[in-house]
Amino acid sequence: MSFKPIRKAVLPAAGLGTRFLPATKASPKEMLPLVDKPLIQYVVEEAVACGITDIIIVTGRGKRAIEDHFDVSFELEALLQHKGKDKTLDAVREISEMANFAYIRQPEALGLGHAVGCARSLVGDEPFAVLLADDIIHNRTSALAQMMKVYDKFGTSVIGLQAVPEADVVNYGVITPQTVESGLHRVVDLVEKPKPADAPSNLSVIGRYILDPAIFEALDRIQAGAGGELQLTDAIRLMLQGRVVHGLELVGDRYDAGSKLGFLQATVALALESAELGDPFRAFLKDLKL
């Protein structure tokens, strides 16, 4: 059986980036450079590599740099061409040619669920992906590609999961699993930021989703939840009443690049794998007096 292809991805990018202040006072956290690319470009490339053609970025005040990054820069391209920097010119041009980019504003930071709901008119009546730019999941087969295989088999919504230490479940949405096979679960229930004693498992939802368009109706029905925000997990829980949702334990090294420590860890890991920087950076680290 074939299901509707996933052609669109929603990237929520309206947050204030308070964990990185003062660096993000005037610059979007999504534009923080991770080695040689901004954070948000990594997830755009992940989506495009999975066949997604339409990237919908939910922005807010002060996020113009994101739009400029994925736009054509005539002056810069002309300068690079004049100087004969063809390799750099190709890299710059590829950014604006990767996909069809559309932008919509989230007028207030009212939660991830609200951000996804803002994209409703652009998504329409078709399944779509949601990727969070500050969740860097590094693996030969990307997180979204792993989830696409589940969607292609079952045609259901799929949420990315990671097993976390019991003490950390308070920071995540956590599922009640019904195991289908190793690493793949049917989501029986879902709770946002439970206390460790109340958590149904340690399988926590992380920043990758494939969602049925029925999520929008569910978002219309939920009330503000944890943190006074409209939680996407609450809408997914409501959707469980009539639809199957699978959860996939993602394979790969995950870095919370929305935190300072996670950002540094991701920088080191990706720099070490860089064809240009890997060897000299490794030598530098070995010489450090730790």
Contents of the next structure:
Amino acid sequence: MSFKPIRKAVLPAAGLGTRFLPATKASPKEMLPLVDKPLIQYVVEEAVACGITDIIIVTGRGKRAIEDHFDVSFELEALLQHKGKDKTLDAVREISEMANFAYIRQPEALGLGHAVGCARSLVGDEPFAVLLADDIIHNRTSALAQMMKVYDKFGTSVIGLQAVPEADVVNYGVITPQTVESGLHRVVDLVEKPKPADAPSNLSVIGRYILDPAIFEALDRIQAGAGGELQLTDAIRLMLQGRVVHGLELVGDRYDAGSKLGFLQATVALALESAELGDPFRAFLKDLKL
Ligand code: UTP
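Having seen the form predicted alone, can you show the form predicted in complex with uridine 5'-triphosphate (UTP)?
Below: every chain and molecule of the assembly, starting with the one above.
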């Protein structure tokens, strides 16, 4: 059986990035460069590689740089052409040609659930993906590609999971799992930021989702939850009343690039794998004799 194709991805990018201040005071967190690309470009590439054609970015105040990044830059392209820098020119051009980009404002950072709800009119009545730019999941088969396989089999919503140390569950949405097969669970219940003693498992929700459009009605019904924010996990919980939701443990090294330490770790991991920088960077690290 084939289900409706996932053509659209929502990228919430309207948060305030308070964990990365002062860097994020006037520049978007999503534009922090990881080696040589801004964080948000990684998730756009991940979505496009999965067949997504429409990228909907939820922005807010101070996020203009994101729109400029995915736009055509005539001046820059003309200059690169004039200087014969063909490779760089191709890299710059590809960015704006990757997908159809649409932007919608979240007037106030009321939470991830609210940000996704802002994209409702652009998504319409079809299943869609949500990718958070600050969750870097590094694997040859991308996180979304792993989840698409589950969607293709079941046609349900699928949320990305990671088993985290017990003490860390307080930072995540945590599921009550009914295991279908190794690494794949049916979500029975969901709680946002539980105390370790109250957590139903250590399977935590991370920044990749494939969602049924029924999520929008659920988002209309939720109240502010953990941290006073409108939480996406609370809406997914409501959606469980009428729909099946699967959770997939994602394979890959995950970095929370929205935190300073996670960002540094992701930078080192990706730089070591870079064709251009890997060898000299490795030599540099060896010289540090840590
Ligand atoms: P985070 O909680 O990681 O981002 O949200 P934040 O709120 O910007 O960061 P801190 O915690 O203050 O450091 C995950 C994603 O959801 C977006 C963020 O931009 C980020 O990409 N988001 C969050 C919104 O778009 N709107 C919101 O109201 C909250």
